[in-house]
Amino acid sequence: MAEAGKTRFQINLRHFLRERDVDRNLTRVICEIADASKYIVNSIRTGDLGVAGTSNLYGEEQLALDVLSDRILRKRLAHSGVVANIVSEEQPEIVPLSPDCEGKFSVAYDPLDGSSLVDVNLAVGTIVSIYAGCDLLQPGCNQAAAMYILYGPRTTLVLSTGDGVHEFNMNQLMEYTLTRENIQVGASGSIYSPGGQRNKYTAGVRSFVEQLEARGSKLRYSGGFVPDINQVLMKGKGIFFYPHLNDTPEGKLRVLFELNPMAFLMEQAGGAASNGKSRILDMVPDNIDMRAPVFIGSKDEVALAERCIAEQG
């Protein structure tokens, strides 16, 4: 096995998972999602950027690419034969695929996070959370695997099965090969990606941002959750946050589809993820729409956010 930060080129995703003795059915789920992403990439490059004429369960207008990406993933997961339940950010409820849970997995996913950025040619991504068995509404610390796929200048897949965080790059043959192994996030960073309107920040969050700026931290925010988290992981430092706001104390991002998988990846890389008071991965979602504030990245910055919020709100 290579040292942390080193890579063993040309090892494909399936070979890598077999080498690490990942459960065969879990390997199949991960590889089906990787295969689905090839079709999503093609849809992004060539597809209709117009509106599909439907809304998701949150009342948000769905882009045609949202609908198509969701359909692609649903079909691939159903085809796998090893998935019990799925739930998508674009669907109103959990969809059962099999009455048999034994040896199978359940999957929550955001098929195309940041899809409103496609028409201005900014990076977007797919976010996936995988659990053993049928239950999707459980703490994120119980995830069997988490992953995201970033559709940017390069298409990359970032994955953890609970044994570190690893990056794969889509090559010219549209196969994923290992590019970075055992990615680590340092205890402190010098970049920050802030979501939400600053004039709606609470006193604690304002104090946190002021302290970051006083330290010389640089603002790096793309407007997309996947590219901003990818930046923190690949740079190995920094913090992303979308806090509680004065008019939305529950935050914006969904625990099941966005926060749990990203928190799992960040912790596996040595970072931290908090809702401003406690660990994201300890939260128990009471419904598929549950939202929470998030502070995710280097441990020192996450701890500073928690202190500022505890002291000032």
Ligand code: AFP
Given for the second form:
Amino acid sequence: MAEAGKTRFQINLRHFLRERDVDRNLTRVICEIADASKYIVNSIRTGDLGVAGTSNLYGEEQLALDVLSDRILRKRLAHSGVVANIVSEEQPEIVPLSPDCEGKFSVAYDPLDGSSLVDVNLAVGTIVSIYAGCDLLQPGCNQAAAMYILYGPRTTLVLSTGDGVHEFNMNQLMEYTLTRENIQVGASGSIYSPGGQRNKYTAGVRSFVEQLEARGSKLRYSGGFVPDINQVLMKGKGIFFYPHLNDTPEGKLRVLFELNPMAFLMEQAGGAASNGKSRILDMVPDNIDMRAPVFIGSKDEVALAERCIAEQG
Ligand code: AFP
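For comparison with the form predicted on its own, kindly provide the form predicted together with the ligand.
Full complex below, order starting with the chain above.
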């Protein structure tokens, strides 16, 4: 039930989590991240787009916004008092914040995914994966929660604590209020979002694309994982994929920071997420920068991708 006097869709994030009886410490983590996003969205709108002069684990030059967003999130998570360990796509290793794990949570995050798109004014996002306790190298099916914040024409926060997928919109007071509840993705769709260079696609992936187009699917690709996944979730259909390529069999996207949180959300919305052979959420990460191919969205289309890859590689 909404608070007395408030319609369902004016309910704010904290009240929503309390209404759903979400663990108090988990609520604290989620709300600290939501608060941090206010500073990140301001830095995007007004910040320096220059280069920070540093590089991350993958040797990618870090934009000032990458570094700033990472610092904002790390400070808020440390301040929360309920976070044991964190790991960021922009940092080379796990950062311990507290020695005890009991009742606490650990967080893996990509502070500003798609940051290279900011200087051409395309949408970017923060991606977050949350586990109970201290262990961040668990299969994604063990996540306590997953969320992303999309910095687009509107700033939206999409979240699941294992009880459906829900969207919140940042209002003029920079507070998140509920806009969509229990988002569902249908079994098949009409859009596909193909990552990677097509001339490096395997026979199986090429056949998959041909069959999608034969069904009438249209290409929609922004180059940002968060807006491209958000499009499938909010349209309630379609598929995103960043496949294994002839020269990079593991694909590009990272399991801990990108694939596990989005796979958790997509499955909670009734969709599916596969590495082309098996469920993303069953993969056991052996290191923090593990990558995997991904096919994520409407169930029937994920199954079609797996069949094409099984038959043609
Ligand atoms: P950056 O964070 O380096 O901009 O990369 C964004 C991303 O990791 C993900 O957001 C996109 O889905 C994917 O890369 C796009 O990769 P391509 O530019 O190779 O299509």
